[in-house]
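In the form predicted alone, a lone chain appears below as structure tokens.
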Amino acid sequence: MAFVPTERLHLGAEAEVWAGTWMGQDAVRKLRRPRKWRHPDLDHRLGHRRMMSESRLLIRLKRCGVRVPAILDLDPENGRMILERMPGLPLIEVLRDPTQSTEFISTVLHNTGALIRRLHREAITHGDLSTNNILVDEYGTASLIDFGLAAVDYEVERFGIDLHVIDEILGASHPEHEGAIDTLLDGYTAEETLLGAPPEQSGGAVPTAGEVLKRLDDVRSRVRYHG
């Protein structure tokens, strides 16, 4: 792979992520890290399966016009993936920037909600909707990254949990932005109003935005009860 690394972006339990260039283009390299406690053969099979699943979902979403990185090169045998580097900063940094206007933050949150709904309309849940995995450019346009835990799903529960993750993070890590989740959910609903009912997928019917929001309320109630 003709990747020239310049800066390590993330070192996690599952993968090491570097920024750099690929064939002269800004890119990101995701290198899977072996799990030493697993048998090597099992670890290789699981890693290969996860990387193939992630790449298929990214290709599918890119074809549907969802703002996710394009795959530039893939070596699942060695656990390496080269991705387009999406523009912008992580949402966590944007929300913590005191120089950002209220209007810009509102636009960002609305656009983020709309993007998540577009993802869900393809019968795909992200699995880790944290403010680190949402990028925002200077115009307030949002992109999604890190699909290592993403999956095709048709159960409304999984979509509700997807939204509950970002709900909890906005409330716990960004309390200064009062009503942030409401603005995000307004964008989520507005996207469905704009596009109409979700199309039928090969695996079945995708839950509507209304059904997902109702399930989000159910998840919130269960968490409060058990908390």
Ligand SMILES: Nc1ncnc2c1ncn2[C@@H]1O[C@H](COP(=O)(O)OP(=O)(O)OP(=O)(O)O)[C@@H](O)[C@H]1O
Second form
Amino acid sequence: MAFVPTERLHLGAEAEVWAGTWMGQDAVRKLRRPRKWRHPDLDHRLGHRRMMSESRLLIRLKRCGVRVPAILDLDPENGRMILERMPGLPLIEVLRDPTQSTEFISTVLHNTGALIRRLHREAITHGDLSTNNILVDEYGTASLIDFGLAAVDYEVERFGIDLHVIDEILGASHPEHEGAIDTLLDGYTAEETLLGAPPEQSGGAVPTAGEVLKRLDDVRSRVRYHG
Ligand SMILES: Nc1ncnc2c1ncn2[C@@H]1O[C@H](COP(=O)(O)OP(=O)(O)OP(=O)(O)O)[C@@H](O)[C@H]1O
Ligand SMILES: [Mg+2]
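Cool, the form predicted alone is there; where's the form predicted in complex with this ligand?
Starting with the chain above, the whole complex follows.
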């Protein structure tokens, strides 16, 4: 195998991720971990399907110029993926780092919002927009990873939910960055202003930034009302 591991980056319930090199290039190896409580056949089938869906969407997004890792190798049978290593640290760590300037944090949040809009314009929702799945480099440039729960969609609901997930996380885990979500949403809207209305996709019209923000408000009041 051409992957040479150097350090383990992550050991979670679903995946083990190692940094290393692939044919001399910085790469990561993502290995799906079996869910012991699930029947092995079902677990294998679900894992296989998720990895295929994740790869398909990554290829599509890379082609559209959205900052996501390239797929270098894929072995869905063994639950193994080799991905381009994206530079930087998870957003959660950047937000927790007290040495970062307010200006830098603003830039990062704005760029993150713009990147999420770029994703949504391709009719793709992420499904797990936590601050662990957004990586930020030293220039404040953001990339998105972990597309295991992502999906192609045209209904505004899942787009609104994507923003609601990051909204809740910013509010709950990073209350010291007051107004963080507003800066992110400014970036989301600014990207649409920059690029114009989203192009029609093969499956239909993609919700506009305005429609998604309106849905975010609906989701917020639903959550407030029902707890
Ligand atoms: N392409 C990549 N470049 C750099 N770091 C990565 C890359 N992919 C994953 N990582 C690192 O590994 C961590 C876990 O990867 P990922 O989010 O894809 O797994 P996961 O599905 O969330 O795993 P689990 O659900 O078990 O927590 C990320 O938060 C990130 O720190
Ligand atoms: Mg993750």
